[in-house]
Partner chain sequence: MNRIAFGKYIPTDSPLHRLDPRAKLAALVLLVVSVFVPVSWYCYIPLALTAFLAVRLSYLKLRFVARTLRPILFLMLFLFVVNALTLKRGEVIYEIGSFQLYSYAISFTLRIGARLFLMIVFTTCLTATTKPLDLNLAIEYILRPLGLLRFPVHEVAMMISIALRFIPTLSMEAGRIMNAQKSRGVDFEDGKLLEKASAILSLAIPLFTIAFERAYELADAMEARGYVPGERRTRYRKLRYCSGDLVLVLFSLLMLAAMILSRVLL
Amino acid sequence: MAIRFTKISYIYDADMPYFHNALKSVNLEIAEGRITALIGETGSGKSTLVQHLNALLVPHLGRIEILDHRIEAGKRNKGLKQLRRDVGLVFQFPEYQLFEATVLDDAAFGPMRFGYSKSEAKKRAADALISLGITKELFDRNPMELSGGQKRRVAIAGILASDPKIIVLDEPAAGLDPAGTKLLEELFVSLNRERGKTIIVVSHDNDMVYSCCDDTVLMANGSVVYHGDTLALFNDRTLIDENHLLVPRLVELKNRLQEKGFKVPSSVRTIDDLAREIAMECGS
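Single chain structure for the sequence just listed, the form predicted alone:
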């Protein structure tokens, strides 16, 4: 098991009269080598939970085991530099991570901090940027001059360049056009299937979650209300209605086709797969 949360609680402004109990005795295990989504309404605790993964936040109660690392409430936790090398976190707002003078220098900052030579760090940064559609013509630009979607991809590249074992992305598709979102989905799958990376994605984009995430954690009011197979979640009408989830468009289309008599396997999760199934049925 890559990650285990045991009775994790976290309170914002704990000593103030307007405190907010963001996480409430959360127990959760996230499997290694899979793509896992965290979903739920705004304020459900998703972003707070993932900020515990590299000790940006430390729990008020409970403990977290991440690979060979352990973080416990009330204790002085050691080895945080190695933890942050093993767990790369991309923030929801890319401006929080962009501060160097050029795009290439920004993406190379992480690997240089973790001990790579300047030349090797820049090579890793260039490879990561290109994999995300950032062309060489942009390498010498100030990252703050880029579009919102480009800034997000540069921030992600800076994490990929350090080659972490676990990659955590908070709302990675925000600000991206459909083509950029598709590129991101393909990258997640490639990093997971071909390089064995554990991917954790916080998202409100249920279309993306349905398309590429193996497992989904559904949160509400600081607690986990579902953890399991993504396809099973979006086929559970009760859970969908109780938690006000938007149904992925592909699921809506499958449901309508089934109402018309088409036999659509529940395992279908992309529009290309759905088109093949319909073509096979119509040709039979």
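Follow the form predicted alone with the form predicted in complex with its partner chain, if you could.
Lone chain follows.
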């Protein structure tokens, strides 16, 4: 088990009259080596949950185990730097964290803080930048001169460069163009499939969730209401209705095809797979 939450509660502004109970006794186990989507309405507590994975927020009640780190309510927890190195967290709008004078220096900032030598950090930073489509010509530019989408990629590269075991992305695609979104998707799928990283991605894009996330955690109002197979969730009419989920376009299409008499296996994830299935049906 990569991550285990045991009865986690978190309250914002606990000593104010307008306190807000953002997590309510959450139990959650996330397996190693999987891509897990975290979905739910705005304000359901996704970002709050995610910040616990880096001990940026410490729960008021409960216990969290992440790899071999433990975070407990009401204790002064140690070894946070090691934890933050093992769990890379990409924030919502990460471009605001850029501050170094050049793109390369900024991407190398994290690895250097985590103890890599300067040359090693730069090498890792360069690899991460290139994997995100930032070419060498941009390495010496000031990050402030880049476009919004480019800044986002530099910021994400800065996290990947530290080579964390678990990568958590909080709405990484918000505000990116379709090409950028696609690139990001392919990137985290390849990080998972080729390098065995555990990926957790917060998203409002159910099409993306359906096509590339193994598991889905659905949150509502500070609680986890579903955790399990992504395909099972989105192919279950009652679950979808109960939780007012937006049906992925592919599922919509599949349902319509089924109404017309096509047999489509529910394991189909992408439009290409669907096309292949249809071709096979027609061929036979």
